[in-house]
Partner chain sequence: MNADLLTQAAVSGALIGGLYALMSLGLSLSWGALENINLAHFMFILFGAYVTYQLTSSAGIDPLLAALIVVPLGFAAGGLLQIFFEWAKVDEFKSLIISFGLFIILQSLARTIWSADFRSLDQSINPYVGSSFTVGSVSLQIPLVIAFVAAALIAFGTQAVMGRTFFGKAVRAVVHDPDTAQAFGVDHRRVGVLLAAIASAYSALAGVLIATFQSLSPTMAVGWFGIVFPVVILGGLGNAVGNFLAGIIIGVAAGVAAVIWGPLSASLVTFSIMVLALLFRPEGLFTRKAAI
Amino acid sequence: MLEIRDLTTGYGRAQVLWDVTASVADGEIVTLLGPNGAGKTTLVNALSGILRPWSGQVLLNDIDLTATRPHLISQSGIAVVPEGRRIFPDMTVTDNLLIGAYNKRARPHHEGNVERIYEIFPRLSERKRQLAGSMSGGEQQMLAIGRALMAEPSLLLLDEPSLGLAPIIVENIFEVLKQLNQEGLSILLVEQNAVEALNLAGRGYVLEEGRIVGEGSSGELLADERLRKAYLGL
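Assuming the form predicted in complex with the partner chain, can you produce the structure of this chain alone?
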């Protein structure tokens, strides 16, 4: 479903990603591992339209997203939980969720979807009209996840979704992801909690200094001695 070919990008004149090639198949969960500053967030942002790629191709179901105007990317089925949440602080919880449903595909179903998000995260439904910026860190993270789900994506990009969440919520979220995946959602997951992530995913890539340096099934990666040392702390 998602094909990344020779993607390069960066900030200003500083290049961060170098010829990244990767893919996510339909219905797959793929995880992206890598040390701090490797460029994982950069990759996610380049896929979601937050950041423009410099060169290379991103194909979603064979449609070239690099040729698509960024605001139409969500329409083609990609949604993102960005690093640092990036919720809209001056807007209410509900309005933040509605922005998630802005694209034409999801907009007609926004009412039902909001209710669903409120079921997944009851805390959000208690605070519908609170300004998102005044929510606690974890609550904002829930909101960011909820907002992405509002977009009815076929591919969900998650950049450290568990960051700042209580263990009980993390567990809950991984449950939800598993369930959505079973309903057909493809997922690209960046997660520091690598063991957990690999357990959920079928496959993973390892990104270091902006380059893909390894790839394999979860089992293979979990067994890799170097990775265990470097990322899993085992």
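Take the two forms, find the largest set of C-alpha atoms that superpose within 1.5 Å, and that set is the rigid core. Computed from a predicted model, the values in this text were never measured in an experiment. Positions refer to the first chain, counted from 1. Compared with the form predicted on its own:
After superposition on the rigid core, the Cα atom of G37 is displaced by less than 2 Å between the two forms. In a rigid-core overlay of the protein, L156 has its C-alpha displaced by under 2 Å between the two forms. In a rigid-core overlay of the protein, S74 has its C-alpha displaced by under 2 Å between the two forms.
What about the form predicted on its own, after the form predicted in complex with the partner chain?
A lone chain is what you will see next.
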């Protein structure tokens, strides 16, 4: 489904990523691990079109999206849950969700999709008229995921969805991601909570200083002694 080939990019003259190659197959959950400053969010920005790659390719279902504008990438089937959630705090929960359905493919189905999000996250249904900024961090993360799902993606990119959340909320969100994957959604999960991410994903990549320094199945990465000490805190 998603192929990243020798992707190199950065900001201004500062290079952040060097020849990153990775993939996500149809129906797969893949996690991207690494410390702060490794370039994980930069990669998400490049995949979503916010940051233009300097070289390399990004392909979705063999279609080259490398130079595609962000709104067209969304329309092609990629949706992003950004780090820090970035909801619209002065808008209601429902209005935040509707913003996620702006692309041409999803717009005609927005009413049914809102109801589906409320089924996935019942807590959002209870707060549908509430201003998003007045909700807890966990509720805002649910809203950010729901907003991305409103775009009817085939691939969901999540950047640090567990950041700053209580363990019980993280468990709930990861259970939802597992359910969505079982329904056919492919997921690229960027996480510092490495153990939780590897327990959810089938395989993963390790990014360090802008380069892929390790990859393998979740079991292989969990068993790797160097990775356990350096990245998993074990």
